[in-house]
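Shown next as structure tokens: one chain only, the form predicted alone.
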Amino acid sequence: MSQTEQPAIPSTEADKRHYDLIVVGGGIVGLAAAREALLRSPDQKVAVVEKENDIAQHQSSHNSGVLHAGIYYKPGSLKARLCAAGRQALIEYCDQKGIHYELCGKLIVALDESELPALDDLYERGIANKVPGLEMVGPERIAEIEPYTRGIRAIWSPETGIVEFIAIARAYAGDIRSMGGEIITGHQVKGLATQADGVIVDVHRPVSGHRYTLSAKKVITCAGLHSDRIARSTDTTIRTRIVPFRGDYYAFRPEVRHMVNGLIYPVPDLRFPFLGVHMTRVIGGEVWAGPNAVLAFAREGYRRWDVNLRDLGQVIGFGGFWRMASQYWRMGMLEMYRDYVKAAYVKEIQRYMPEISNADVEIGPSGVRAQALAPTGKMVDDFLMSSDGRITHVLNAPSPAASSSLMIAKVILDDAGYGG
């Protein structure tokens, strides 16, 4: 049994399990929400229900651990408002808990004149979002910060950092337990139903085959890759759908890791929520290049050959997907090509680090991003929530959700009308 797992709930005890709040999903956002609820109302009975046998097994742990400072996000958006404050709150939390992090800094590098207008726009966003320490630097300063990186101009964000978000998730779980909350792993929520005095939660335990119900006054769903399915069990008017995008990384071999001191990013296309292939030093000293962004054929498809017919069928049966694909198919094909052809992926790295060769990198980890897509084909770029007062659904919480998790939790609890 993992350190977060609770004993199985016997089906005969199902009717006895009533809570003030149930949080569906034991990722970093769900755990932060449950923790915030207990901070606000310590006497309340709160439980987190997670389908995996341990917490934070998907997006919360399949990432490069970047502690974002808030540069990219449209001023006034939830992402912009919550990221800078969330990063500072998370740093203070890590200091309190003794969780290691590094403020190694980030360079966002323009390679030629054509990228300078977008870089300038990005800098203005960062200033508007009050990103601390932001400055525009030239080739000499780029060489001082990252000697193996080429570029004509760059944004330098010294307060961007790295951390292991799984360590933060485990700390949140520890807080929940210490305040009397429960974390029930290995139990999958199959659906929700409202009733006069609260919400019925339909739970299945795959290991035993038991199926039973829990009840709660309020429910918050933070189901990540499955958030739209859970949400539509109570609200069929929700029209966004989750489209999974897999991001693959390459890892630098030990002998070339010294060539990256912190974080090296391209100038992004702000029409997309993806930031492009970048070089990232991670906690522990490894250096990763990536991720790309390709359609995953399963919501939990971490390998190229992972296919779930239900997941894939829901993507290709969704009109919004085809509207998006008709606009961006060239970019999608290029991402697929780079994903399957190592030399093409390495060529992208070499644009910023010319001395890197095919032999210097090897296949690294992968992650899957739960990207909400509207029926119009537009990718939902901001955090998105929906609440009727009893059930609050978190419908879109991609990066920088982990960096912003303490602040997102406050917004979620406010939307849920959960005082204290």
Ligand SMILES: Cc1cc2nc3c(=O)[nH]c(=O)nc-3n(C[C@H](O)[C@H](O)[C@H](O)COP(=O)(O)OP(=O)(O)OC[C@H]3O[C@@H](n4cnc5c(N)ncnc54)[C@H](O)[C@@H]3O)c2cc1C
Contents of the next structure:
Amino acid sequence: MSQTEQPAIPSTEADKRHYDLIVVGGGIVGLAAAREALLRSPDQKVAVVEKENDIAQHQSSHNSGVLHAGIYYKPGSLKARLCAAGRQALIEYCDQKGIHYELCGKLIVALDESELPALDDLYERGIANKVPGLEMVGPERIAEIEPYTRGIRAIWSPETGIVEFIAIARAYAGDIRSMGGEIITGHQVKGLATQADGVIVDVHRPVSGHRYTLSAKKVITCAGLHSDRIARSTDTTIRTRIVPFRGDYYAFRPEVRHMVNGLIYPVPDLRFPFLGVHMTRVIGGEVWAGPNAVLAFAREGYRRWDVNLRDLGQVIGFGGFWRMASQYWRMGMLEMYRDYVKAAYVKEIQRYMPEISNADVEIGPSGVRAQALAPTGKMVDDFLMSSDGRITHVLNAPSPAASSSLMIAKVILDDAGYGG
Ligand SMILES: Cc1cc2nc3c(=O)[nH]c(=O)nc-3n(C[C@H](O)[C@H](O)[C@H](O)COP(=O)(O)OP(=O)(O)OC[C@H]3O[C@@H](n4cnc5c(N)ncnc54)[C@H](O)[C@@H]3O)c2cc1C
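Beyond the form predicted alone, can we have the form predicted together with the named molecule?
Let us now look at the entire complex, which starts with that chain.
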């Protein structure tokens, strides 16, 4: 049994189980929400129901581990409001819990004149979002900060950091348990049904084949890659769909890791919520290049050839996907080409770090992003929740949701009617 796995709920007892709040999904967002609920109302009975045998097995443990400072996001958006404050709150939390993090700083590098207007816009956004310590720097300072990186100008964000989000998720889980909450792993929520006095939660335990019902006064769903499915089980008017985008990384070999001190990012295309292939030092000393963004053929498919026909069918059957594809198919094909051809990916790295060669990098880990797409074909840029006061669905919680988790939890609980 894994560290956080809990014994099966006996079916007779399970039918009697009633909670004040059930949170569906034990990723970093669901755990943060359950923790916040217990902080606000310590006497209530709270459970997190997670389908895997351990918490945080999907996005929350398959990411870049960057504690974002809040530069990129449209001023006034939830991302902008929650990221800078979330980073600060998370740093204080890590200090309290003794979780290791490093404020290694980040450079967003312009390679030529054509990128300068976008870099200037980004800098203005960062200032509007009150990101601490932001500076525009020239080639000499770039060379001091990252000697192996070239660029004509860069935004330097000294307060951007790195952390292992799984360590934070585990600490949230520890807080939940110490406040009397339960984390029920290995149980998949199949559906929700609203009743006059609460919500019936239909739970399946795949390992035993048993099906149970739990009930709760309120439910919050934070199901990441499956968030649209679970949300539509109670609200068929929800029109966004999750389209999974895999992000593959290459890992620098040990001999070249010294060539990256912190975080080196390109100037992003702000039409997309992805930040472009970046070089990231991760906790423990490895250096990764990535993630790219390619359409995943399975929501939980971490290998390039993983296919799930139901997942793929839902993407192909969604008009929003084709509207997006008709606009960006060229970019998508190029991204796929770079994904399957290592030399093409390395060429992307070499634009910033010319001394890196094909032999210096090897295949690294992958993650799959849960990105909500509107029927219009537009990717939902901001965090998105919907609530009728009884059931609250988190419909879009992509990056920087891990960095912002303590603050997103507050918004979710406000939406769910828990007051401040
Ligand atoms: C490649 C990549 C890089 C990223 N880099 C960063 C970064 O550097 N910084 C940052 O801040 N953010 C980053 N992110 C984003 C961040 O990881 C996510 O925003 C965050 O982890 C979302 O947390 P979550 O709890 O919503 O989702 P998840 O961690 O995916 O958790 C959802 C949980 O719900 C469970 N679940 C789903 N359906 C059911 C069901 N029916 N019943 C029970 N349980 C269910 C799943 O098993 C899962 O555990 C990155 C993401 C990716 C993919």
